[in-house]
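Next comes just one chain, in structure tokens: the form predicted alone.
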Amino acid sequence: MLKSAAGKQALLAFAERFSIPVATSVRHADLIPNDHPLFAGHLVYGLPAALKESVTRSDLILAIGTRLGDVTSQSFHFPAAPQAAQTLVHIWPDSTVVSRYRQTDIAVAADPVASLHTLNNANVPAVPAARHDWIRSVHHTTVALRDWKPMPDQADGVVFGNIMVQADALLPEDAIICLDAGNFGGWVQRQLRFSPTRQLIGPSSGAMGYGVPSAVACSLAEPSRPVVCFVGDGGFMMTGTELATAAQYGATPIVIISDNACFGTIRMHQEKHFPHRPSATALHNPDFAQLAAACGAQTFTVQHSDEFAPALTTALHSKKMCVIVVRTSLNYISPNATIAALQQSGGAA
């Protein structure tokens, strides 16, 4: 539906037509350049409480081809259920997802993109000055989440952030970026900018285990395109030696490795809710580089933040399969927290 191009271009043009911002669901930040005035942020687990605070502002929320699951609707407070604070209007084509959870004000069970091409064709009111006031607070609050100051390497690892900031700069835009699940993928959807031609595919479930497969289908299906995979070593580790079916059929992905040894969203709840009393998460992996030469990838292994840049360089240049495993800190396992500072808070608690 909207994830088709001509369901991106409808909903921009919606957009612009109407002075609307767009704040995507998740795992669909790519429906809107991340770089446009009307670009309102991403709605992931673990919303930042600033952009949180920005977008509830509103005062009408379209939801146009979304279910309005947990996650987008940030465990369905936003829009709340089941009265929401805003006037809803909710449009996907089952009659049945439609007001499920929530009184809606208008529930309309067509198709998106039909639905916003007919919109398009409504007259435009007048854009009052305090709408535009708050787009442009709301889009600052969005672009100031993907500032950086990068941070001297850990004791135990690379921090994710300063790898994001190096692979937005030299990621084309035309790049497919397929992202398995994982707490490392905080970093990626807060940091790359996507937009309609550099897509983001991934799980709105939140399951392990997608990243590496998709990556290899993504690149069979377009193989002129560079296609990049951010994994974790967890979801690595299911379904990684799909590298084997790549090198079979001529893939060349790109599969980039978060290798902290831990089942990383894991054991950032049991250090929130029993600190210090991690139960089955640290990992002992193999070697990752040499178990994806064995599957015919050429491999790099990054120790410290600046030999990542070099290693992304050469393996987009390479038009080859190619893995870069990245020992990533365990202490910062998002980038809204630390191990350190879980522990303390939840002993505090």
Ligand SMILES: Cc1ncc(C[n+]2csc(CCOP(=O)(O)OP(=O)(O)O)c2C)c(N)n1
Contents of the next structure:
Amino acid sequence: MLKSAAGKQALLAFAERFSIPVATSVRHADLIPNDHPLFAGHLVYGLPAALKESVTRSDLILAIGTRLGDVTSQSFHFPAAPQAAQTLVHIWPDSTVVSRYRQTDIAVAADPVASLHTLNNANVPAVPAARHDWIRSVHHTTVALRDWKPMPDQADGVVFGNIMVQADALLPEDAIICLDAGNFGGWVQRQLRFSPTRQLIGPSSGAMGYGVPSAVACSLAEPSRPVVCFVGDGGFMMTGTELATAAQYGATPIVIISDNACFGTIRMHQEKHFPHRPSATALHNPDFAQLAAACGAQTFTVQHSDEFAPALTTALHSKKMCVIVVRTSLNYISPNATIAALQQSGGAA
Ligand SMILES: Cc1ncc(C[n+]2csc(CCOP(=O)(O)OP(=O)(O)O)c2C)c(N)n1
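Could you please show the structure of the form predicted together with the ligand, as a counterpart to the form predicted alone just displayed?
Every chain and every other molecule in the complex is listed next, the one we just looked at coming first.
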């Protein structure tokens, strides 16, 4: 498994040995330290245009330990199916997966980590100077995207990017970050720096409801490490009652709920295609702090951006199960869009 410590080591050794930048598949941003000059980005849903432009300038894709699924491949555009614009080498253990959707120049049905070990014994060809310029420019794009300038708090809540600036500064290097699905995750994936030890756990399928149970399980499996779950109010309403399981078994996750009183992702799509016609996306939530307290959690409610850092600091020191409820702006629906702007674009998006 590429996600194992040995897999991550082999990948980094390979990248450094051959001076090859690494863009990770969705939810695998922790394969390589995100501060590393060879980190070329995280291929997520709605990849920012600047990053898409940077990575598609490649002339060779070594797809190692990824199925090149719909999200990672940006709806089968990078690498394109059925014919990639780049030379394509695909290494994955299952022969029915390599070359399933695309013509592959070299298809290898083999263990990705063993393949990396083999490649790491090969001679290193000379690296053209232009590649170094490209590597610098791709990495620079990832750094620039992370650089979020905190915004004033809004009448409808906090812009979630403000929270992520603080979380990135405060989370320890050995934190395990469990991610549910939803637009709040756009900020998590863009602004948090992951690494082989600051792990990201989340389903590549983007399924909601995964965050809280996975945080409970990670906390039980790794009790000495801080485990932090980011989840929307919609996702929390699916499986949030697993807090009771955490209490039963003594797990101590920190659950951060982005509460915008909405299935925000779906509302965004509704406003994009049918402005001013939201349908069945507003949520009438329970009082999450009270609900969590009833399950035995220590709770915090964040109405203003500056209340978050003290809450997370206390939670990290408490070694107890904690729930931080962030009243998140619905209007600031993603790092790139507001509901108001989508409505004004009149369904043109
Ligand atoms: C199990 C499951 N059901 C439905 C979806 C489709 N879906 C993706 S995001 C989303 C809404 C998420 O809402 P919330 O958790 O409040 O996060 P937000 O988008 O508001 O940040 C839905 C319904 C999904 N990904 N998984």
